[in-house]
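The chain below stands alone, shown as C-alpha cells; this is the form predicted alone.
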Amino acid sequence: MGKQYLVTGAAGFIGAAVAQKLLEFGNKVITIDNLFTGKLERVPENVELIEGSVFDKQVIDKLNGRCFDAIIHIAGQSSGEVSFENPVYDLQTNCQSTLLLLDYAQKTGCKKFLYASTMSVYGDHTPPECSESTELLPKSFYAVGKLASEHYMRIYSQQFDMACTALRLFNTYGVGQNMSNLKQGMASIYLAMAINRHIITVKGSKDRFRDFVYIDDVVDAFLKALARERGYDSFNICTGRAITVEQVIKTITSRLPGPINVTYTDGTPGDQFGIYGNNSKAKDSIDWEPHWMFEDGMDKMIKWAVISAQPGSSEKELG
C-alpha cells in the first residue's frame, strides 16, 4: 500500500522530479507551490496542488492536519544572487517555511523530514574539496538561510524524536530545469543563452568551478534518505569532480550549431569561486552514489532543451 508524502515545490525542477518518482512507486503526493518560479505544467499529474507560499501559515493550514509519512521540503528561493536583491523574501522562503513545516510535522506526528540544503553553506575553501565536517562559511543570505534551516532541523530532531535529513545539493542540472530563470543554475543559464541568443554572458571568471550532479541522481538521493529512521544528519549530494565554467561553455558550444559569442562581466555578490564535494558519507550511510557523468548528462539536457525551444513543443511531455 502506498504512502502519503508532502513534497513542497513540485512545480519546480527538483520538486517535480521527486514527486513524479514517488507517484511511480504508488504513493500519494501533495505539494505546496506559489508558482513564482515554478510552472503549473511541471506539476506531475495526480499530484494535489495547494497554491501558495510555504512561509504563509494560512497556506500550511490548508493541509487540514493530514499526517504524512514524510515531509520533503524542496520549495524555496534558490539563487545566491537573488538573495542579495531581497534578503527578507529569501529568509521567508528558505527559513520561515522550514520552521512552519517542522512545527506542522511535530504537531501531526510526522516522523521524517527531508530538506533540500545546498553546497553554498560551505563557502570557499583551500583546498576546495568539502566533506560534511568542513567548516561552514556561507557567503550569501541564501546560504545563511539554508544553514539556519539545518540547525532548526537538528534541534527538532533532538527535541521531538524526528528523523531529519539535510541533503546538501551541489549544482543540480538536467532535463526539466527552468530555462527561463537566468539567475539560478549555471548550466541552464548558459544553455538558455546559447540557444535563445547565441550569446553567453558569464558573470565572473572562466576558471570558477562547480561540482555538477544530474537530476536523476538527486532524486535517487531523496529516495535513499527516506530510509533514515532516527536523528539528524547532513549529506553531500555531489560527484566529487570539479568542472570549470570554461568546460561548461565548451561542452555547450561544441554540441550546438552556429557561432556562439562568449563575453565576460563582473561577478555577482556572494558567488563562490569553487568547491567540490566528498560524497563518501552518503555512500556509507544511505547507500547513495552518483551514476551520471557530466558530459552524458549535458548531452541529454541539451537535446531536450533544443527540442523544447521549438514552437509548439510541450515541456512537460519532453521532460
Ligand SMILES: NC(=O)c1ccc[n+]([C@@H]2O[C@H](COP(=O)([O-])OP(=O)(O)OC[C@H]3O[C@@H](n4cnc5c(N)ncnc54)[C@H](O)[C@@H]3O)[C@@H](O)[C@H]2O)c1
Given for the second form:
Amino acid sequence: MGKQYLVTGAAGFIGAAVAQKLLEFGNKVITIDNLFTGKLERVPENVELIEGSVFDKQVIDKLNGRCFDAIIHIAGQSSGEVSFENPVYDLQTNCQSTLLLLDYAQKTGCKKFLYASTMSVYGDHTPPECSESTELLPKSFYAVGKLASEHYMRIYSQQFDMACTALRLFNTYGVGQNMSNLKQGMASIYLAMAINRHIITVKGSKDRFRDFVYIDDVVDAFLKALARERGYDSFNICTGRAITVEQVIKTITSRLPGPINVTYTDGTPGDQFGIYGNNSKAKDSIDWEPHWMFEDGMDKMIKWAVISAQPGSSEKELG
Ligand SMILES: NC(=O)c1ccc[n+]([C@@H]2O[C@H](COP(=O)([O-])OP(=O)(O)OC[C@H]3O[C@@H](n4cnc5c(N)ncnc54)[C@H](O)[C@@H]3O)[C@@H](O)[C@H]2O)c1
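Give me the form predicted in complex with the named molecule now, not the form predicted alone.
In what comes next, the whole complex appears, and the chain from above leads the way.
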C-alpha cells in the first residue's frame, strides 16, 4: 500500500521532481509552498497543495496533525546572493522552517525527516575535494542557515529517535529548472540568458568551478535516503567532477545558434570559488551513485529549455 509524504516546495524544481516520482510509486503527497520562486503549474497533478509559508506555524497547523511516513523538506530560498540581500528572510525560510517541521514530526510520530542541504556548507577548500568529514566553513548566510538546520536535525534525531538525513546537494541542474530565477542555478542562469538575450553576463571568474549533478540523480538520492531507519547522517550528492564556468558556457554556446556574447562583471558576496564532492559515503551507506554525465544532462536540458521558450509552449508538459 502507498505511503503518505509531506514534500515541501513541490512547486519548485527539485520538490516537484521528487513529488512526481513518489506519486508514480503509488504514494500520496502533500506539499506546502508559498509560490515564491515556484509555480502553481509545476505542482504535479494529485499533489495536495497548502499554499503558504513553511516558516509560518499557522500554515503548518493546516496539516491538521496528519502523520506522515516521512517529511521531505525541500522548500527554501536557494540563492546565496539573496541571503545577503535579506538574511532574516533567508534564516526564516531555510532554518526556522526546519525547526517547525521537526517539531511537527516529533509531535505527530513521524520517524523520518529528509532535508535539502547544500554543498555551500563547506565553503572553499584547498585541495577542493570535499567529503562529509571536511571542515565546514560556510561563506554565505544561506550556508549558515542550511548548516544550522543540519544541527537541529542531528539533535532531534538523538533526542526523539528520528531518522534524519541531510542531503548536501551540489549544483543541481536539468529539465524543469526555474529559468526565470536569475539569482540561482549557474547552468539555468547562463542558459536562460543565452536563449532570451543572446548575452551571458557572468558574475565572477570564468575559472570558478562546480560539481553538477543531474535532477534525476538527485531524485534518486531522496528515494534511496528514505530507506534509512535511524540516526542522523549527511551525504554528499555529487558526481566528483569539477566543471568550470568556462566549460558550462562553451557547452551552452556550442549547442545554440550564435552569436552569443559573454561578458564578465564582479562576483557576488559569499560566492565559492569552487569545490567538488566525494560521494563514497552515499555509495556505501545509501547505495546511491550518479548516472548522468554533465554533457548528456545539458543536452537534454538545452533541448527542453529551447522548446519551453517558444511562445505558447506548456512548460508543464515539457517538464
Ligand atoms: N538547485 C540547486 O542546485 C540546489 C543545491 C543545493 C541545495 N538546494 C536546495 O534545494 C531546495 C530546492 O531548490 P530548487 O532548486 O528546487 O529551488 P526552487 O526555487 O525551484 O524551489 C524552491 C521551492 O520552495 C518554495 N519556497 C521558497 N520559500 C518558501 C517558503 N518560505 N515557504 C514555502 N515554500 C517556499 C518556492 O516557491 C519553490 O517552489 C532549496 O532548499 C535549495 O536550497 C538546491
